[in-house]
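The chain below stands alone, shown as structure tokens; this is the form predicted alone.
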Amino acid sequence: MRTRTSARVGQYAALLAYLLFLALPLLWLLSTAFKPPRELGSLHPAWIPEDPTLANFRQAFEEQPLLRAALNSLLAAAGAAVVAVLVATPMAYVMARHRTRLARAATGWVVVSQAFPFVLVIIPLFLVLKNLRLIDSLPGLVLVYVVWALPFALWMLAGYVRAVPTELEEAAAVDGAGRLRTLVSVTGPLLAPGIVATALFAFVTAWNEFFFALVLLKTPEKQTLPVILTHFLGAEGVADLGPLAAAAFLATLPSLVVFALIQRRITGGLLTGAVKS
């Protein structure tokens, strides 16, 4: 009993240490965002600002169009998440339920495609979008984000589909339900946590993406938030640290808020779907 308790305490201690490790950059960013210039230039910076100020946030909004850039990022990320889920869900179902050579080849493609660096695809991608007249447009950027998120979304959703017992679908068929009704009423609720998690992955990936947005968007009014953050760097690479920290902290909030709102859905959705079915 004592050994089990010690092991449990050790697990919680390790988890707490890991959470602190993940939280340190965000906490330091938040601290920097509220520090006045005098404290930012200190040789011995403190975690808690001695004289906290909102001037960095005010300066950030005055120097750069953060609201417009945030709206562009929101449109691109939300569009990519919705389209990726709509495309990936039926494809993942087919891959998981029909274990053919084509499905296995598609799974292999999903794994291999994740190893491609951005630099290898940016030139052909640029040429394709140029022929489609989608350069310097948010729809073109959404298309790129969907294509880039689709392999992982397929792999992720296929795992959720395999976790749904086929006996449930067979029982629904015996009761007279058609294929479409079975998918909507039985399989769909069970896949809800996987769909939400996949949408979150696509949203966060698109929200934080920088390279494609930098290359494909040239008009300042269409640039996304990660690109706008680079404008706080001077010509010689010297950062305007206070406003940059304030803008970067604001840029991280949507991802944190989205996850906080749906994390209960992710953890409890599978059980809820099983009860509904």
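Numbering follows the first chain given and starts at 1. Bear in mind the structure is a predicted one, so any value in this text is a computation, not a measurement. Superpose the two forms; the largest set of C-alphas matching within 1.5 Å is the rigid core. Compared with the form predicted in complex with its partner chain:
A movement of the C-alpha atom of Ala17 reaching 2 angstroms or beyond is seen between these two forms when the two forms are aligned on their rigid core.
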Contents of the next structure:
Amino acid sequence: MRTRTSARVGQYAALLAYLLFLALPLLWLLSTAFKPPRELGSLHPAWIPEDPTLANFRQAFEEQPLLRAALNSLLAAAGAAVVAVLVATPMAYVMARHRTRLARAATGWVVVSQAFPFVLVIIPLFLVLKNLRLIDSLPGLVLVYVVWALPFALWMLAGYVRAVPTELEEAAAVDGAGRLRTLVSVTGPLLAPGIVATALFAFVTAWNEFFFALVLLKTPEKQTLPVILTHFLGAEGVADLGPLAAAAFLATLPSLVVFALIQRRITGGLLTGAVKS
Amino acid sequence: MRTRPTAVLLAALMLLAGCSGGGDDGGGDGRVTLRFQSLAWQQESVEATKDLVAEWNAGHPDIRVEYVQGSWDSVHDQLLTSFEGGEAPDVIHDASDDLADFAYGGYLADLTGLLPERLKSDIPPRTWETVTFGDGIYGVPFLQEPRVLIANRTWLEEAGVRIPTPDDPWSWAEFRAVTRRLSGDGRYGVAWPLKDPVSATLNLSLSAGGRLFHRGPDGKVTVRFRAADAVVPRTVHDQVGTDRSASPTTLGSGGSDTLPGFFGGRYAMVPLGFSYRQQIVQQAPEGFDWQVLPAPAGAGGLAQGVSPQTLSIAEDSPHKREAAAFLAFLLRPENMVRLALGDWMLPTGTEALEDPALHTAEHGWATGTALAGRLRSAPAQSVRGYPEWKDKVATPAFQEYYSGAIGLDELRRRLEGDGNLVLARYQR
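For comparison with the form predicted alone, produce the structure of the form predicted in complex with its partner chain.
Below, the chain from earlier opens the complete complex, with every other chain and molecule after it.
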């Protein structure tokens, strides 16, 4: 009994240490955001600012249109997540359920396509979007994010579909349910956690993306948060550290909120699936 | 079912966002709209630039300039994509060492016949060299900064060392002796931030008469590492490895990384770009007494290589004359001074350099301004293949030499032997 208790304590200690390790960058960002310039140049930086100030946040908001950029990022990321899931779900179902040679080749291609570096595709992509009159528009950016997220989303969702036992669909068919009814009422709910996780992946990828947004959006009013953040950086890596940390900390919040809201849904969905299978 | 209204709302919002188009050529009302992508990033320089754009727009209702803030991070890739896609800004802010590819690639307009005589004659010929590629001029150099020594004044005075001035600078040997004298008890006379060792070494080596790149009669460039080229590297190497008067830990650091140690009394001096003074003013502890000293001089005097900030016009711009007129306005002497003060740098124009605001002793402006006449085009500015030589050969070679892993002969062998193989590929 004592061994089990000490093992449990050890597990929690390890978990706590790991969580602290993960949280360090965020805590440091938070600490930096509240430091006045003189504390930023200290040889012995403190975790807790000696003379905390909101000046960095004020300066960040005064210098850059952070709220408008956050709204643009939100629209682009949410749009990418919704569209990616809508497109990827039926495709993933087909790829997972009809395991032909073609489907396997498609899966391989999907994984390989993730290896292309941005710079290789950006110029042709730019020209295509220009012909579609989608340069300098959020829908254009969403389209790029969807295309970019789709391969991995597809691969991810196909795995979730394969985890749903085909016997359940067969049982539904025996009970008289048609293909569509089976998909909506039986497979759909079991796939929910996978869909949510995929949407989350697409959202975070788009939320953090910098290079496409930098290149494709020309009008300042349409720029996204990662692009605006680089305006606090000068040549040769010099940075206006205080306002940059303040803005970067604010930029991490939406992702955290989305995670917090969705996490329960993922867990709940997983449990639901476990019971049914 | 619950997601449907959200999706519809999202689609509607995105449609609205997509419909609000940006500025163009004025929609047929005869007005011209120029897009000006500025890389100004510090609060004061952004304000100065925006104010000047507003003044231009107020005085030129037919030629509207739209200010777009770019960023130094990824500017090369962003511009390259925009050029390829025919969507580049009309007026482009960049650094002269980034222009060669764009100029040779035909993306930038040759400004030779576009700029007013006043502007051409105001900037010295040696500065125009930084933006001259082949027979054309592909940018207007307007801001530049020498590398200076930022020193802890109290420490230097207590040590009783001679304080150098632009008229009577330290020699490289004297600099080494001074740093030796300032060191001890875990403190160092100097901290070299050499994260990018190549440009710092090459630019400072001009002071010792080093040039490294030699252009032959056939126009081809070869690397020759001679005695004059070795003066600066050997000084740094000996300060770190022999004298222990330079901190070994800062060799891989950027300039900003050395400031906490400088403020904390660990280093007496830090060689930094002139514009770093702004960070020092902001971050230095109360009462910290610092001053700006000229970099050491050698056989070449106080000469130093620089890559000025530039303004160019895109070759695809349909309004080159209007863009050139805007450049001429932006770079009037009084405006150049405003931009220079905002960026804590030096203007390139001789008339702007005479402005009293740039000759005050406060924050070392006078010392920097006195060095302006000694600034030259960075040695590798127009050498094709330089980026690859720098990344694959010179950077690791200098890093290993400074850390003591290799000696001077091996450094020479790599820079010349390996380096010339790289350059030869670009000059066939």
